[in-house]
Structures are given as C-alpha cells and as structure tokens.
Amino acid sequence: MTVPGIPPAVTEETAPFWDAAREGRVVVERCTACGAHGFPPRGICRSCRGREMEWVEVTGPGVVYSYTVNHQRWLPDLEVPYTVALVDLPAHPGVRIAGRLHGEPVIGGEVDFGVEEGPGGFAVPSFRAR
C-alpha cells in the first residue's frame, strides 16, 4: 500500500537520504570532525558547524519518544486511524526521526526501522513495534 501525501521537496542536502530510502535504508548525517549525528539533513554539523558530513545507516532498535494517533482523514485515500511516532535512535545520539508506526504504540517501546512506499514514488521512514 502506498502512503498518500505530498512528495518531499528534494534538495542537495536531502537527496542522499531519499536515495537511501529508495534502496530500503534509513540514513543520517555524521560529522567527520566531531562525530555528532544529525537529522534532518542540513549539510552542516549542529555541534561544531563543520561541513564535512558523511552518511551512516541507522542501526536499531529505535525507542518511541512520542506518538500521536490520527483519526482525521486529511486525504481521500488516507486510511484512519494511523499512528505517527517520533523515535529516538540510541545508536545515533541526538537523532529523532518521525514516521508511521505499525503496531501498538508504547512510550519507551522498541521499534524496528524500515521504509514504505510514499507519495510520488518516494520511500518514507516507518517503524514496526517489537
């Protein structure tokens, strides 16, 4: 099933993220100078302001920081209810990623990472509760 929505506006900084998602991987930036991780992609380190960034694949599990269950049908093809979670990445300190959560949402609960088909042929982050 394709997740309905508006396709992302891809920039030079975000293109590697969307390319990796298309391959079924979730990646975040890592500063080669200080090692800080960052998301969303900006092309600059949030800690030291360095501009030498590399892409690293997310390793899990993730931990649910927060979530919301949406009951409003914002688009005609949108199946409701659905859960969107904000997930911490313990292996990548300081990074949180939002995405659709499949399964029972639990604050502090572990989730596995993945991607699913999204709008405009893009793959978007998603999570599955353990």
The other form holds:
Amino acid sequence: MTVPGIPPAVTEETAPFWDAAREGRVVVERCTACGAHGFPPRGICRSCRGREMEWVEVTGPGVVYSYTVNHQRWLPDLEVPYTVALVDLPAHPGVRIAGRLHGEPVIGGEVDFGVEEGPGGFAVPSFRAR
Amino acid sequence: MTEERAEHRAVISGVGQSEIGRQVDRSGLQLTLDAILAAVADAGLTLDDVDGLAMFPGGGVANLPGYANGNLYEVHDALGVTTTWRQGQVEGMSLPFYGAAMAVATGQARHVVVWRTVKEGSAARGAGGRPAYGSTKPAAEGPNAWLLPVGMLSPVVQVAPYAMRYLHDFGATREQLGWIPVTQRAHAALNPDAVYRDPLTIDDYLAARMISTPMCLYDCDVPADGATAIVVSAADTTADLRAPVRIECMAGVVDQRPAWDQWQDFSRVGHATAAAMWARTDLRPADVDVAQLYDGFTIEVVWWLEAMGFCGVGEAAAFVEGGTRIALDGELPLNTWGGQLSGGRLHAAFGHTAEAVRQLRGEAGDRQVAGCEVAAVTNVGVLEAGAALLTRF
Ligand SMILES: [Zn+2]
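Complement to the form predicted on its own: the form predicted in complex with the partner chain:
Let's see the whole complex now, leading with the same chain.
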C-alpha cells in the first residue's frame, strides 16, 4: 500500500539525505572546518560559512522539543490521528528533524531514530518513544 | 523623536474591500478590482493619480488552492494606468504597506495601491475541506520538503507543536487562550462584513473538534473569499486626500531560522521586530488604543501580545482570560473587526490594516473604539514579520 502524502522534491543538496534514508540511515551535514552540524542540508556552514561539508549519520537518542497529534484529513486517504514531533539531537547541536512519532509523546522525552515508508516511495524520518 | 523617519514621508490614504464571505461566486480579478476601486475612492483619489501597484503574493506562489489570485500585469492592464513602481511580493513583505511606503518615501511613486485577494473559502469547499499545503504541486519544495512528507500538511500542524510547547512551559491552558477567539467573535458580531458573527462561548470552544493538538477549529482562521486594497501616498500629497492616517513607526526583523520546523525559541516570536519598532517612536505600549494583531492562529496573538510588550513573556493567557482587557471597552481592544479567526482569512495583515485605518478615522461603525488615536498592526511573526503603529492624522 502506498502512503498518502506529498513527496519531497529532491535537489543537489538533499539527494544524499534521501538516498541514505532509503538505506535506513538519517544523515546530516557537518562542517569540515569548524565541526558544526547543519540541517536541512544547504552546502554551507551556518556557523563559519565554510563550504566543505561532509555527511555524518545521526546517533540517538533524540529529545522531543514538541509535538502535535493531527486529527484533520488534509488529503484523501490520509489516516488520522497521528503524532508528529520536532526532535532535537543532543549529539548534533543545532540539528532538529521533524517526523512521525510512535508511542507516547512527551516534551523532553527521549526517542529512538529511524525511517519509515513515506509518500512517493521515499523513506522519511521516524521516531519511537523510549 | 526629532530625527526624520522614512515612514513619516508616507501615509495610508485609502482602504477598500470587496464582498467578503466563505464563498463569493466571482473571480479573483473581479474581487480585486472591486477592492482597488473602493480604496482609491476612499482615499479621495482617482485611478489617474495612481502610479504604483503592488500585490501579495506575486503570481508565482500557489502552495494552497485559492491562495494566490491573478497577476499584477493583468490588473495593471485592466485599470489602464501608467506606473513608475511595481512589486509582486512573496518573501520580504513585512507589512502590506511596507514596500509601498518605501516607494513613496523615496519618490519612486506618489500613490501606490497594494492588494491581497483570497479565494481560499471556495477552494476549501471544492476540496471537501481545508486542503493540504503544497497540494497544488506534485512535490514539496524548499522548506516544505522536510514538513509535508512526514505529515505536517498544513500550517496548523506546523505551528501546533509551538503552541503545545507554550502551554507546557508557561502552564497556560486552552480554556484561557479560548478567550481570544471568543472575544473576537463578539467583535465580529458588530462587523457586517465578518464571515462568522454568531455568538461563540468558551463551552463552544472547548467542545470544538480538534484539528492538531492543542489547536481546535476555533484556533484557526477561516478560509474566505475576498480582496483588500490599501492606498499608500506620499506625505506631501495630504492636501489631496480625504482622510489619511500616519505611519508612526514600522519594522520587520527575521532573527530566528525562517522555517516552520526550525524556530530556536518559540517564546521570542516577534520580539526582535517589536523592539525595532519601539526604537523608532516615543510612544509606549500603554499609548496603544487598539491592537490589530495577526491571528492566523490563536497562538500568534499570544506571541504578539507578549512581543509588543502589552504583557510579559508567559503572561498572555492570564491577560486575555475572561476577555475584559481585550474587549471593545477594555484596556486593549483586540482585533476589533473579528480578526481572521472570525472576520475571515484575508491574510497577511491586510484585514488588520484596513481595520486600523477605519478605527483611527472613527469610521468603524458599531465596533468603533472611542477616542482611537494609536493603532498597532502586526503580521505573522517568524518566517516573515512586521509591526507598526498607525496614528490619527
Ligand atoms: Zn563551519
């Protein structure tokens, strides 16, 4: 069954993220000059404006910054309700990623990281409460 | 403040609106023309005086059905005008009159009309409900690439986590914040152009269906059809104008990461913009007679109340509770036309600006706030932000 939704437009900057996600990995940019992490990928460091970025796989746990439980069927066939969370990654300062959260959502709670099937055959970030 | 401010070289000279409703069965172009003609007449001008045109958004933005309507050149041609300045706005608008004020302040034009036309009410009905953001495109582009594919399919879902965090951090309750839509509905009852005018109670609010926690139906603005036009004129033309309004100060600062998922501090939304605005005036929050604060969602009003200094950070829930402070006869009458929550999602502070002008002129009918001399207008807050004080001429 296909997941209803709107798939991402893939760009030069974001293709490595989506490719890694298909392999089950979540990757973010890291600046080779100053070590700062960056997300979403932009090919430039937001701290030192260096242009040499490398990809690193994120390691958990994530911490729930906040969340919402969506009840509205924004698209036909969208199954509701579901929880979406904004998750910070303490091991990667400044990186926050949005994704569906499974399990009990708690602000400040720890979550494990992964991917799940998303729209258009893409794998998208996914979290599970610890 | 003796130093000359660029915004003092501009005035808001006219406001005009088309018919507004959940569904108005006329094209966006016709609604646009109705609003422009009304605004130009309201200014005491004719179309032959108009030499600048601007619209929000420009023709290239169509993330939501009914969100963008028409094209500046089509309207230009329809009106048969000659212009020396034009602007199709997407990013960087700040406030409806911001760019137009800069244009007349620098002599690029004398009288600019800026408009915003929405057909989101009809589009929502056609879609069988409020449709997903980005659903007019096959794939999610730019910042939406990180939101839509994981199910953050509407600005409601995108802002809801910050509302949740606000309640969590400050111990505020939905029952307290519900006084914002409830009080604004009472104001809408006195506005014949408002979309929803029937009484709304706190019990109605708490019983409403949840859209995306903690935001229920009444925390979201009402998709509507309608057009609003505003005329901005050079300050040295005031002898030709019927009832101009001064722009005392205005500012627009984007200091947090401008993406729905990446705000660093939800409790500081609008603060940098408000601080920059207050630095341009000797007026203080206590001088404000009416507040037209952007209300795409209830929580945005909360942020602006705090950012503008009408109350402290974390204090907005107590400030609005019971509704007395924000009622028409309260210390800070709020969104006196009903706001977007009841008046209709005219969007981007166009409805808020039109109401501020009417209140300052004493032309707000049954909802007129007595002795209104200073009006605050704000727009959005993070991705884009604007705040201004308008004053009686
Ligand atoms: Zn760097």
